[in-house]
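In the block that follows, a single chain appears as structure tokens, in the form predicted on its own.
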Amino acid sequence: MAKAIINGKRSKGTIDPNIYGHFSEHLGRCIYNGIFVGENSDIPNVKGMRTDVVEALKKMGIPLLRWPGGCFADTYHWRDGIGPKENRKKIVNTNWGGVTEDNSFGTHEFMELCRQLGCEAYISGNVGSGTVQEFSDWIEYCNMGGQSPMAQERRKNGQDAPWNVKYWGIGNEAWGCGGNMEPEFYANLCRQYSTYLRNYDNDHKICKIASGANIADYHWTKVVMEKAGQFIDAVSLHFYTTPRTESWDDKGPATGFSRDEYYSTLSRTLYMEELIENHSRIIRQYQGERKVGLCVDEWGTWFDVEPGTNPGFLYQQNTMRDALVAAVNLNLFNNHCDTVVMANIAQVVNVLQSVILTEGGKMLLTPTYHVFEMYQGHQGAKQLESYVETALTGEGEHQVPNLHISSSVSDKGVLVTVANLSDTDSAKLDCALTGMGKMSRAEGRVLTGERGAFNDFGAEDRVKPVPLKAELTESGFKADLPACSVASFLLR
């Protein structure tokens, strides 16, 4: 029996909903047939975006999209995709397959999007291959109210009101794709455009987030914060998990892996912790009085692309083993949640860890999709102290704790969440509640398989939550977790 403690006197805060938030770039079929289809499309769709995309985002609780890149973000110039569509100058997408970008999809797109979902719009803006005057432009054109060119044009191009975009990414992976910039260098056209990203609406601020640290590059988050610490708002960090860590070439299948390579995934997506604890650590000592917060605004699984696909697509496929990464990521921004305030899993249809697939008018909803649907009240909740008793499981070096958990309380309720990473054993759960009064009902939901279980058109419902026994003790709850599984409690 393993015991849990939920402790309702201690917590670090409240969860940010954005810790939920995801990634949409012009990469592959994200965008196109992913989330647009056009107007004149065959495929039910409202305004060009694919209706049962939509409302199964909107299910999940998206609380906010991250656009349009990425690396595409550091060459994408917004003008090429405002206006008439006709006009739109078509390009060569240089960073994802070679293929012809129209441009269809641009600002107002985006926006349509996002009004569609009710989230939060995060646009990154380009550094790495445009001006401070563009993307000052970019900002005045989507939240000036007044009279300005930049909202005369966008009233002209048929948005009268603004649109008050509040997160803004100053670049992308300036140290890669985004320039191969260092850090001195970056943090100084940091604080040059964060001097020229202007609020409009004093009721509306914007949010300016750098571009942080590829992994564990703690001396970029040093010089980023000792530097330009006093001009942003957050700090970006990106961590991909792979099974395989020798060469980016062989990274592994996404499915029909081995056993080893399971368990070697879990292990590298526990690394997350600690990149978060040094990371926010480095941030604390530099931010002075204001705080600044992290966002880790790429993360998820990175697989060698399906078979017979455009190595330039990023498609794979999504298994039990992506739902317990994404579980594991989750818990630990929740736990976490004093420091991080955003997070976007990469990427939302089609693309590396999507939580949605499509093929032609057909869709699908993955592993994944069902972890943040389970975990979808955890978002604004005040996140509760946990502690869970674990043995390890797994072989050799890549051996990792069975049980993860993380809770939180709302008006909903007591919302525990808890992944068995044990491909083979299930494991009883004894879990007490402490300050928070004797529960009357509790509700248990699971998604479980096997390791390398997956859903596909024509078995889309291979995995999917169901209900999980959940038996009321004096002190909390008890509960057989499956293994390999992730389960909810919603205790009231």
Given for the second form:
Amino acid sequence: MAKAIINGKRSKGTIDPNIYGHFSEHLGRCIYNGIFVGENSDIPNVKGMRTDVVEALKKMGIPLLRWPGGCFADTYHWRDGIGPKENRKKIVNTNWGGVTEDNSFGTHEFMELCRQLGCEAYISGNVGSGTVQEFSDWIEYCNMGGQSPMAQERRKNGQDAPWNVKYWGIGNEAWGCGGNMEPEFYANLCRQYSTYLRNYDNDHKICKIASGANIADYHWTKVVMEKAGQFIDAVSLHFYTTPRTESWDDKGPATGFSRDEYYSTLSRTLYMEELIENHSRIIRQYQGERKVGLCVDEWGTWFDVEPGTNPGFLYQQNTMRDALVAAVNLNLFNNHCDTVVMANIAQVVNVLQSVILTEGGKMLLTPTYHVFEMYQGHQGAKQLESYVETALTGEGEHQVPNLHISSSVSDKGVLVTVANLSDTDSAKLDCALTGMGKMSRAEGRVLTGERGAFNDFGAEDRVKPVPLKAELTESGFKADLPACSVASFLLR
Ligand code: AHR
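Alternative state: the form predicted together with ligand AHR, after the form predicted on its own:
Below: every chain and molecule of the assembly, starting with the one above.
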């Protein structure tokens, strides 16, 4: 029996809903086909946005969407994507497969998508190949309510009211595809850009997010914080989980992987905790009066592309292994909600660890989707400190704790989410809730399957959540967690 304790007397604060954020780049079939099919498509759509995808994302509870990249952001000139579609420039997407980008999805379309989803917009500006003026104009175009050249142009293009976009990224991966900069150089640019990224409405202040470190590049975070910390509200972090780390050209397959690769993936993803703790420590050390948060604005699994698909499109399947990666990371973000203010899994549809895959007019929900849906109640809830007794499980050098937990409380009750990482052994859980009185109802749900189980076109419901028995006890509840599973319990 594994004992767990949810401590109602200790909390790190509110779980920012943006921790459950997503990312959409002009990459492969993410925007085009995956989200946007155009108004003339046979696929049911509203103003060009796929109705099936929009409805599914709403049901999952999408709070925030990042756009237009990624690497694409630092080649994107926003004026190419506004005005009459027939006049929009056709450009080459030099980062992703060299395909033609016709700019039919631009700022107005992205804001319409966010409107339909009911989510916040997070726009990454072009620092790598753009100018300060161009970036500053984009914010004026989106956020200026009164009279100004940009506001007039927006009105001319059919949008009267400002969108008040809050979240703005000052470049992306400035250390790599965003300009191959050194941290000192980027920190200075960041100060310069930040100076001209203005607020146009004091009730809708913008949030400036600096391009942050790759994985464990603590020097990057230190320099950016030291030199530009007073000019930003958050700094980002990118960390992708790959089963094999020797060569980027051989990351391992998304399906049909070995047991060893299952455990190497889980062990690698747990490294996120060390990254959060170390980067957060540096942020705290160098921040001044202005509190700076950590945005993990790209995370998730990155495997070899599906055989026969365009290598530049980063299309991969999604299994129970991905579900466990999602559960572990979301538990970690919840448990570090005092510094992690945003996280964006990469990417929302058809690219890397997606919650949705499409094929023509067909759509399926991946195991990762179901984890986000099951964890939805954590958004905006008060995190509670939780502890679970674990044993080590795994293969060879890749040993991981068998159980992983987080919990929160809101007006809906206490939500406890637990992953069982063992692919062979179920676990009996005896969970005590302290400092919250006796509970009168417990509802459990579980997502489980073989470690390589996935949903496919024609077999869309192989992996989906089902009810799980949770027995109330004097102090909390008891439940049996199947091997390779993610469970959620709502207690009232
Ligand atoms: O998500 C795919 C790519 O990964 C993004 O464009 C880039 O920022 C990162 O390297």
